[in-house]
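As structure tokens, one chain now follows by itself in the form predicted alone.
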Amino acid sequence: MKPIPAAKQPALVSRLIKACGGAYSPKQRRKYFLTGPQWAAAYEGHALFHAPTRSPIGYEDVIREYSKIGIGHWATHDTDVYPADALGTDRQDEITAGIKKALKKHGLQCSMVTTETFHHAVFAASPAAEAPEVREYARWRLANTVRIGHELGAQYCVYWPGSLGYQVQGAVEETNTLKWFAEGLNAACEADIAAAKEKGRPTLKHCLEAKPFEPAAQILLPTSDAMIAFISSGLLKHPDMVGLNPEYLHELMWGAAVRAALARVLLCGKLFHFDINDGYPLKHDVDIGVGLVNPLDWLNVLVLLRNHNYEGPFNLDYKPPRTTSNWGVFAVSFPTAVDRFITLWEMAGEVASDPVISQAYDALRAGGGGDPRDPKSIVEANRELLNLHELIGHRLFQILVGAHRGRTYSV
């Protein structure tokens, strides 16, 4: 093949994609609650070790392909969009304005907004430091966000303590700053009150995500369950306010089994809202578009919320990769995100009316009827039902490659 000239590429990627197959229009994806982070589609490629490798986009392009696509929902964090010498004054209130003409102009609902308590070097010690006037700046930003979200008609406010925690061993006094950072969380929630009341709304679901490591060297909230613990300290003054946004790869990352994590979640009540991505146990997060390395990991993850009807968002919280373009990131990137995740919905509720599948739960669940009082009587009458296990396990990956609709290959 000769060189692809530049301005055809585009032309070359675009009959690819259509060949590909598979595609939802965007009618039937905003069907799925799904929603699309600013800060997704607007990651320029840069990292620790990488340069950008795209030009940025601002909220009124984000917002406009996202409608294209099918995406019905948009997440922001507050410096996503406001400069943050911008918060509290009045051109926070004229990018306000614009990003609500943008949404209505487009059709698309705001979900979720989140502070960044991470990036800026206020927030060097994390955003509940030692120093009080960080951390009262700290509790003023995350009202303030709280009072973004009702503005724009956000029903969820995400948290990420992703810097609370040190670089040093003893730097810091563990309980001293979680006892701190609940204090923010509580202004938070007092201040969703309040502005919920004014405004004639509904409080929003604050959520909490975990993540194990980076960037803080030794992070005090890791993982979803230490999250679930904090929340039950009697630290929070409305723990009922506070619950959950898990990372898919975040529970992946420490080697954790996601869908167990889940469970536990689910137990709790506290299963408010779901970052959706891909990527590698052990390794750091690399935010891959879901489906793209685990599919029958997420087809089980999906079953799961499917049986305990969830109902929350399902968030694209990816970065397309620094290979792809400006253009190919709405081209090509997120609207196979969302078919993937899709495809990978349905799939589960496929494995829930399977006839295998629920006749191999069931006759588990009835046993081989050995004497309770007796080990090896139990032990005999399970003996061949238990190699059900494997055989569940073989089915959910003949649903996984459509081999229960009789796909095979020729050898």
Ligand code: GLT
Contents of the next structure:
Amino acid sequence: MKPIPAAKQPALVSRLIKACGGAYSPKQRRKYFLTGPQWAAAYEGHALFHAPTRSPIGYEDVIREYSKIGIGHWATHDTDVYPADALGTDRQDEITAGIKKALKKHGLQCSMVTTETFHHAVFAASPAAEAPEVREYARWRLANTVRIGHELGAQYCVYWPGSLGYQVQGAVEETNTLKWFAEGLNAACEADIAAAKEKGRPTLKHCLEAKPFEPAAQILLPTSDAMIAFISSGLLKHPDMVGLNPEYLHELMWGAAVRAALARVLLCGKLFHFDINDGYPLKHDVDIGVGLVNPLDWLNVLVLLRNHNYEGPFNLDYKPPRTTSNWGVFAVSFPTAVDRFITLWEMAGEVASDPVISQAYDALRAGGGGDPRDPKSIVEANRELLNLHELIGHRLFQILVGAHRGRTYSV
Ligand code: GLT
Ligand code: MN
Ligand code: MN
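Can you swap the form predicted alone for the form predicted together with the named molecule?
The complete assembly is shown below, putting the previous chain first.
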């Protein structure tokens, strides 16, 4: 094959994306509570070892392109759109007005706001640092974000305390740091209660997001389970306002069964928000597009969420790879991620109504009828019934590859 000139490459990519087929329309995509983060689309491909491969892009472009794709909601960190030194000044109000205008023009809603408490030098020792002025500044930043959220019509506020930890052990006294972190959340909740009252709006749902490592070497709240315990530690003044935003990959990173981690959050009534992506266990936060690595696991996760009537957002916290261009972010990355999610979600619906799976579940729950005081008889009575466990696994695989609808391969 001859080299393909740069000018002809978009046409080639577009032709092959069309050839893939199976794309949903923007109207269909808008039926799902999908949220697109500003930082995900604007990610330039940089990291510790990586120079950027894409050029900067502002909120107007992101909002417009999300709208074209059919992503109905937008989420942002304060400093994704407001320069840190514009926060709390008139410039903040001007930017807020610009965002509102762009959202309205393109028919999007702001679903969630989050405070960046990890990038700026002031957070070198975390937002819950020893110096009281750092903590006061952090409290102000959180309260300011809450007010921005109310102004933009958001329902959720997320906290990712990635810098809450340490590089060297002994410098930080963990119980103090956690108490100080709770003070920040308390300030955010109180600011929320005041702003909600003033605006006649409901209060926000405050969601903690765990990640087991990065950027701090050791993280004080590394998992969703740790955060659930923290919420009920007694340190929070409004524990009912605080729940979780688990991220699929962040649980996988520490080796969790993601579905089991989510089940524990569901049991506590704390599954408020969900970051969707993919990746590998015991590796870094690569934020690969949903379903590209673990589609069967994803199917199972969505079956659980459907069964429990989860109605919160599915937030596309995904990093388009460095090999993707600025154009490709909206031509390939986001539409395909959205379409894989929708496919997996609908497939999860098929699992729920699949006659083989429901008969197998019913039979397992009926049990074999042994004598509860005689374990030997229980073993005998259930012997053949328990073959259904593996059979269910096989059926889920069939549903994933379409074999339940007669798709076969000739040998
Ligand atoms: C950061 C983190 C994400 C969080 C974002 C919210 S910031 O990109 O890795 O998982 O959701 O603060
Ligand atoms: Mn996330
Ligand atoms: Mn991540």
